[in-house]
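Only one chain is given next, in structure tokens, and it is the form predicted alone.
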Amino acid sequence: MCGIIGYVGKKNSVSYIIDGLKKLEYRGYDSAGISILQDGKLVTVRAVGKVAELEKATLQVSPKGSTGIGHTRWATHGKPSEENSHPHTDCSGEIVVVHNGIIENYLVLRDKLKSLGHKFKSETDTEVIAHLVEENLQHIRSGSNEEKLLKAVQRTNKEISGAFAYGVLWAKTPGLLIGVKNQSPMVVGMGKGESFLASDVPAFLKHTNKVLFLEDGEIALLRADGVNVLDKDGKTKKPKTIKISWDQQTAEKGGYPHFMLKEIYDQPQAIEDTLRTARTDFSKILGLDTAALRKLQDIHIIACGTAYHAGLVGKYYLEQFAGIPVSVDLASEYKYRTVPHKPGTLAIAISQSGETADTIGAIKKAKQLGFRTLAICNVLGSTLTRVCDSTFFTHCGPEISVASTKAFTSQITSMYALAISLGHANGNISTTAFDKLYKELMRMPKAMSEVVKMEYEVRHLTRKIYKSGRFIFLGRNVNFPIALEGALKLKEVSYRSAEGFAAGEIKHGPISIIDKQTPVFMLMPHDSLFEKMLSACQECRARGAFVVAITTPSGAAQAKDVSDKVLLVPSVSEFLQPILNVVPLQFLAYWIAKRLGCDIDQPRNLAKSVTVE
């Protein structure tokens, strides 16, 4: 959940680390810290709050050194405070550690280390790592200091359990930074005369696009002149680097006031880039021939949060076009419920980051059950993509705002492409039908370019309703998940109470919370259920609700008669309509949050990648 950045090079590392922490602030922002190796001693500065507070504190101390590490925190153990901020030190103050993840057995280790005389200064699980390294160093007699540190880290790794990634500096090994990865993200950047350690690529993308994604159990030894990698057995392996195509401008706001707004406007390009590979032969991606694809009898979709809503849309697609029964599970539930073993099952995990702990755990369970696994993911080389048998990448670039927008619509686009491809492969739809559906899909970037022009109209609408205490979103069929997503977006960024329901269910309870001036958003394109949605509008309006109809041009006249406001989106085929319908709801969440003065890109209590259970 937290953000890590480390630097080894020939320049003063402070600016590199502070800048990297700013790029990683979406991963955690209740406190931050930095440690610099200066003249043989570690200078550590920490501050509660965002990286800006750390930057102020660092300017007062003004450390200088070519090796350093930094951290921005999202608390899992211990309240946000300077004492609990990373980096954490050992008793001597010569070892510092930054860490992302959870050490599950830290209480047992803490008691053991206390009995050996170690003094703890924080409530965190991370501090255990620093003291373990210190303790293990005391029992290593031979070798250079660098060799001793490596051995101490290796011994430490055997003692701790959980999901973790951490970086270590020792004052006695200047010019060396060690990184460890186990079930939490960790990447290495390899520049000219400098090396970077980070929990995500944007931290150093400004300086290099040559990236090495560490595997579970691997240890990286970073020096200015290069990187050595040891596998989980301690053997040296040749680093396999990837060149990231994202440039720094892509990862920045691009002139918009918030990443969320920029990323809403990124959606036409994101969908176009995703569609560049949409007609890829899915039999090759899945590693199955046509005969094997036809034997698929069941599909499990596993995801969390916004990705779960994309999975719900995908269920409609797969059952409609591929004719295969689909279940959609929250990953946190899938992991712990009884899942019957059924031959011919495909498990699909959806995740923007590919580092969501619950999703990774759930897909590992699916693999243990013998299911074929597919990741729909946005991050090349992420943990999920390495766990799954195959991956379909959503090429939408870095998504920085905590509230997902372009990743969501790209995930739905991918699910549609998968559904029609499977339907074509198993004979559920003809070649003629597939070609028609594919052509409609390829027109989506243009349609999305039209729908993002709605911002001003939605912005104007929010003046009337942003102070409301409760918001309701209603949809039917393939638009029901979009109602859920609209409510989630609003809750995430504005902290307002919002609920999404299937419109046919309102008489079964939800209508009781609709009262005078409650804003109710109706997702009602002019499709087969349009008449049903008109009735729902009338029911809500009769109870004093402020009804907003989101419809297509052919439904505008009738929608106007039963609503207080009509928002028109371009008309596409019924099953592609949700991709457009969600955009006004994204703008709605953004502008209500902005009018309320909320921290839009970094909502309270949330982080971008939930990398702990």
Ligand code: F6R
Second form
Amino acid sequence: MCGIIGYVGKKNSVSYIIDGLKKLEYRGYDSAGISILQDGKLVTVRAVGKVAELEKATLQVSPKGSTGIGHTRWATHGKPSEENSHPHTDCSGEIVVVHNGIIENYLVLRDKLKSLGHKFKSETDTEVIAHLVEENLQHIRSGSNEEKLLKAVQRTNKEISGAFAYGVLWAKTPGLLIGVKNQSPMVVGMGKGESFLASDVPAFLKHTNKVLFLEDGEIALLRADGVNVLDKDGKTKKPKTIKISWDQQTAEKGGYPHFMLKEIYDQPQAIEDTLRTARTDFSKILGLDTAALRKLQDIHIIACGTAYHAGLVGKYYLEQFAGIPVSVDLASEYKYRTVPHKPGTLAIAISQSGETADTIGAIKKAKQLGFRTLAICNVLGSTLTRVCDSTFFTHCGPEISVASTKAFTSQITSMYALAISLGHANGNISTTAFDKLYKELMRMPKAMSEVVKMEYEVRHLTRKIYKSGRFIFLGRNVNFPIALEGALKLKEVSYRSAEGFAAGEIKHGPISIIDKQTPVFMLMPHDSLFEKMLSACQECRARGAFVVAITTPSGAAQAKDVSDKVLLVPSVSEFLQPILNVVPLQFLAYWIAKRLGCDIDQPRNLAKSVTVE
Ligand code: F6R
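What would you give as the form predicted together with fructose -6-phosphate (F6R), now that the form predicted alone is on the page?
Time for the whole complex; same chain goes first.
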């Protein structure tokens, strides 16, 4: 994530930019910066921390100018620090860039630019854009400065790859701000005598509701008196504006009534962003060579809550693909149990926030035992990532809703990538098998964008069952942790009693709590355990339960015979199926909580990061 705002108009841009950044803080908040074009020179102020820190620093410098850009950062490359904060400049200090996304080939480009004499000041991928624009400008001889800048940006776009939305200012083109969009969001606001560029509408909604959503490959040229848009082939396009009717609060949630719902819908993008770095050599991340990897005897996974459930899914993956025995512990338990010291143990801590006290305490214990430690984490610079020997980042952007959704599916995705990579490196799976598994993994963003279409059906179903006092979730194998997660999600946001079990266990006790009309959710994709799940459906139905079968299309007919309602999830490979299966359960929790009038984004008694034991 990260938030961008730009202003070109007739007034002093500073307050517009600071105000816009505050509205974008939900997209990232580890550092922020601003560049204002004042009397032909760019004045840049940057500060670590929230936008309030930048505001204080800006007051001291007190820049003035009617063209400016700002950025609030959610670190992806390089720790949160002043040098790594945006805007980034070229060597001359005359070009500034703010960027949201990831430039995948930045290392190659940085080396090339360094060899051409460019001096880099940060560890970020963004800085290559500023230097590339500078480099390209030097080779463009004809045209006005505005034409030259546009050409340099077009050439730059051809050289960079990945997801990027960025804004550029050049001291020699006052009154012009250029915005570029490719896979990351970028919108333009058309005001009266002023134009805005931003990652999201709330940044400028106070000033104009006339909005233009840029498409991938498009470039916008913003001036006080209007905006020109070029399509991906460089041809001028008639800007298609729309009028936004959202109020400010709705706009911050991307038009959704709650962050939880927005974040459920964020999942296709979150998974895509996480996967961008997934074909990674995990042995490099872990700092272990092939010989050391082959000596890995044991893996301990440590986490809390939803992250623990992702760890449980990870165990199936690691044992299946890497052939290494795995134990999964609740961090609060790991810390206080006797953990035998065994050489060749890798401890993995999974955490969205990286600030969960129990997880940090447990991983410190693993370190004391001499184990190598890896964090799977969403927040760069967080305590956990500083404690662990290495980190793999889930790139799902800030998760605001207390109930975790997109972090969970990104964590499972990361565990899958880790498992196949370790399995390949230690020889447990062949290159052919690895390639096939990897290809299947890469199809997940698309499958995810299909599964989020289930909201309406799930919403409709909740009308019938939301008043029930107790809910049961059942699954087997990789879908057992999804049953636990479905129950946790529902408990958290709706305060209903909900329990998840391994389907084979119900006859050993839990079946006694099932009575007439108890909603029972069966996670039963049409896989090797499908028949067994059919039996579980019948056992529950015989006790009067209202059975909802969550299955894949080829299981629909049989599931229909033994259930009261069938929900169809797109079919993917058996081990990836849980990533999709959890989505209807997220919608379920959301809609039951909504019908019950609960505080969905901030449920009672809970906090987003639990920083105490
Ligand atoms: C559930 C939830 C919590 C967290 C848990 C760990 O929706 O949000 O159960 O998963 O507190 O938090 P992190 O992942 O930040 O360590």
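The model shown is predicted, which means the values in this text are computed figures rather than measured ones. Between two forms, the rigid core is defined as the largest C-alpha subset superposing within 1.5 Å. Positions refer to the first chain, counted from 1.
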Q.
After a rigid core superposition, would you say the CA of residue 434 moves by 2 angstroms or more between these two forms, or not?
A. no
Q | Yes/no, residue 166 Cα shift of 2 Å or more between these two forms with rigid core fixed | A | yes
Q | residue 145 C-alpha shift between these two forms of 2 Å or more, rigid core reference | A | yes
Q) How much does the C-alpha of residue 89 move between these two forms, in Å, when the core is lined up? A) 42.7
